[in-house]
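One chain comes next, on its own, written as structure tokens: the form predicted alone.
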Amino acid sequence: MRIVFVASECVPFAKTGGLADVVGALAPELAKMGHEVTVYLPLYACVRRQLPDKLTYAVRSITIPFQHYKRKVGIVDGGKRAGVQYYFVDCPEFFDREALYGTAAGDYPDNAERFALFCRAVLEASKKLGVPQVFHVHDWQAALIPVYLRTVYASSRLLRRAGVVLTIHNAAYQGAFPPATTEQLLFPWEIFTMDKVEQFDKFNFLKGGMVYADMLTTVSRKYAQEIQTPEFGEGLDGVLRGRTADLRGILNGVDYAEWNPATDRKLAANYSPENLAGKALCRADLLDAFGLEMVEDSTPVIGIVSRLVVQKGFDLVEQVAGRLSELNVAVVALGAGEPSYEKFFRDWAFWNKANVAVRIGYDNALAHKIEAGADMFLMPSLYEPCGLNQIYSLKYGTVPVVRATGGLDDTIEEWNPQQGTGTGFKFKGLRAEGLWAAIERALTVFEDKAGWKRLMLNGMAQDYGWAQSAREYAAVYEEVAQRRA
């Protein structure tokens, strides 16, 4: 089957979050299954730096019209990697910027035009380079593909039979713009209604994609259920309930070529379920990296790698931090985000220099060290569409302590000491006492070395590679193709 991915980011070219990892891993897995897969990305400044000085154009010039002006774009041939063809939409006025979506001052004011141009350029390029049976579009930045297909391009002989699958990686990010965007992007005003793209008097890219796509997916089974409720639907729960029959929850996989303690070159020592000795060396290396060399071998180490934002549940951590500091526990944290949370972590480390250390920012090598060297990994997210760090933690024998939401609930099974089953510790609700109770359960089991080893090995035996997820996506593509046929 011919499949075209349309996304605003993809490793190794451009990344701000998990979306890039998903696109970068799923596409090659589908190619490995025998599908013909193409990925379209914007030609950002960070992408251009990774390409040869002399660019090769698959399509030299495409004109994209707007209400009061036109833009010329080119389609750069990025060649094939792991069986996947890459193309980049070249429009320097829109994409030759250091950041993908905005600066510290806020989102770029022309984001509606930038990503509308991206979507139209992909459709025009596909007419020349190959129309797929299915466009697989990701998040709001690519969600206009189905809207354009079923309105502006509805009479296109080449495009009318192409199906569309929209993946919602996080329903909180929707791409909402003023009503005049309808006219600016040359859509008919008839679509600016409550049952199409209008949401709270805004032109909502994600809602439009939800309405016009053939099928919808999201990144875990639990999150597919949650976003159909007012608590998690971010105002779009009604639209999603109306499309329940077309919504699938497919858990993200992880790249075990990158995240495997047996082969990870970023670690001080490798280890496996058969030989765990290297984990103690990784723990010592982690504590050294954070300046906590005085932490005793019997002291459990809790790791955190995260964006420091409200979604990740750090209000709950702040409420239990004082009690945690009074225990024989070490905490290492890596992340950046909202100033209030960065300040909390800095202050926590300042007043507890012997057992709390924080690094503000992101460091991939240090993230690997935390996954390998910590004993427990903390993810108290208020919501988590999928989550990847808890899956990495399982493979590294680092026991997750998580809130039972989204992909965290799908991937972590509560430890049962009587049966020796389970992979971690979960709590429900939004109260700090729930988080504290889960941490206490984990600390109690940590004292039982035989039980803790069983718990670690249970996690390391889990397989969340991309093969199963890719098969589920392929089944969705087949269903869409059959509908369109």
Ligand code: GLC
Contents of the next structure:
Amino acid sequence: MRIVFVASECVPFAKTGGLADVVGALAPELAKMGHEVTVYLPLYACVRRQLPDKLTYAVRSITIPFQHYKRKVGIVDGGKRAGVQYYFVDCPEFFDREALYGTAAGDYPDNAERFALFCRAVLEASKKLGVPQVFHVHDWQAALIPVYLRTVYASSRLLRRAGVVLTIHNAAYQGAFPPATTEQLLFPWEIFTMDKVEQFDKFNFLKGGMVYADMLTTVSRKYAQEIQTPEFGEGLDGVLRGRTADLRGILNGVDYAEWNPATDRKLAANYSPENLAGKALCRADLLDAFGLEMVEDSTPVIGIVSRLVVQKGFDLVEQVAGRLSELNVAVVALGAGEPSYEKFFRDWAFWNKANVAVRIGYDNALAHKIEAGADMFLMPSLYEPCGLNQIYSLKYGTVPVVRATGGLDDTIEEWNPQQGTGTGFKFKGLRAEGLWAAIERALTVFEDKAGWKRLMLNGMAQDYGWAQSAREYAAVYEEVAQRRA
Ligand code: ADP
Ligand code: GLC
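And the form predicted in complex with alpha-D-glucopyranose, for comparison with the form predicted alone?
Next comes the full complex, this chain leading.
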């Protein structure tokens, strides 16, 4: 099949979170299965730096109209990698910026226009470079593809037959803008209604995608159920219940070419289930990198790698931090995000210099070192559509301690000391006591060397490679293509 991916992130070009890992790994997996796969991304400043000085244009000039102005767009040919064709949407006024979505001062004020232009440019470019059987669009930034396709472009002979699959990686990020966005983006006012793009008097990109796409997917089975409830639906649960027959939960895979302790070149040493010796070296290297050389071998190291946002549940960590640093435990954290959480981690480290250390920022190599060098990985997310770090942790023999929600619940099984089964520790509910109890269970098992080793090996034996999930996506594309034919 011919599939076009439309996404705002993709490794190795541009990343703020798991979306980039998923797009960057799923596309080549589908190509490996024999599908013809193209990925469109905005040409951000960080992408530009990875391309040769002289750009090759696949399409020179496309004009994208808005209500009061026009923008000229070029489509840069990024060539083929691992069987996947890459195209970058070049519009310097919109994308030649340091960040993808905004700065510390907030989101870029023109994000509606930026990602509307991205979507329209992909549709226009497809007319020239090839219309796929299915557009696979990701999150709110690409969610206008089906909206344009079924409204402004409804009579396009070339585009009409193309189907659309929308993957919701996170229902909380919706792209909601003032009502006037409707005419600014040249949509007819008829679509600004509750059953289409309007949500609480905003023009809502994600809702539009949910309404107009042929099929919807999200990134774990549990989250597919959760988002149909008011607790997790972020106001869109009603729309999703209305589309329940077209909604699938497909668990993310992980790219073991990047995330495997046996081959990972970012580590001080490699290791595998057969020979775990390297993990101790990785641990020493990690403690060194964080200035915690004095931590003793008997002290468990808890790792954290995360965007520092409400979603990730650090309010619960704040509530147990005082008690935790009184125990024989070390904590290493890497993250960036909301200033209040950054401050919490800085303060926690400042008052506990001997056993708590934090690095504020984004650092891929350090993320690998934490996955390898820590004994436990903490992820108490309030909600988690899939989550990748806990799956990486399994492979690295770093035992996850997680809240039982979304993909965390689907991928981590509670340790059962009698049977020797399970891969981690889970807690339910929103109270810090639940998290505390899970940490205590983990610390207790850590004392039992044989039990702990069994637990590590159980995790390392898990296989969350992309093959199975890619087959499930291919089945969804087939279904959509058949409906459209
Ligand atoms: P989300 O997409 O909600 O942030 P995921 O667990 O799906 O959560 O994916 C997060 C990805 O981003 C992982 O690959 C993780 O290693 C990476 N990541 C998050 N924060 C950082 C950071 N500060 N430095 C390096 N990598 C990070
Ligand atoms: C989102 C979710 C995360 C998921 C990722 C990739 O950022 O927060 O849980 O793993 O997308 O699908």
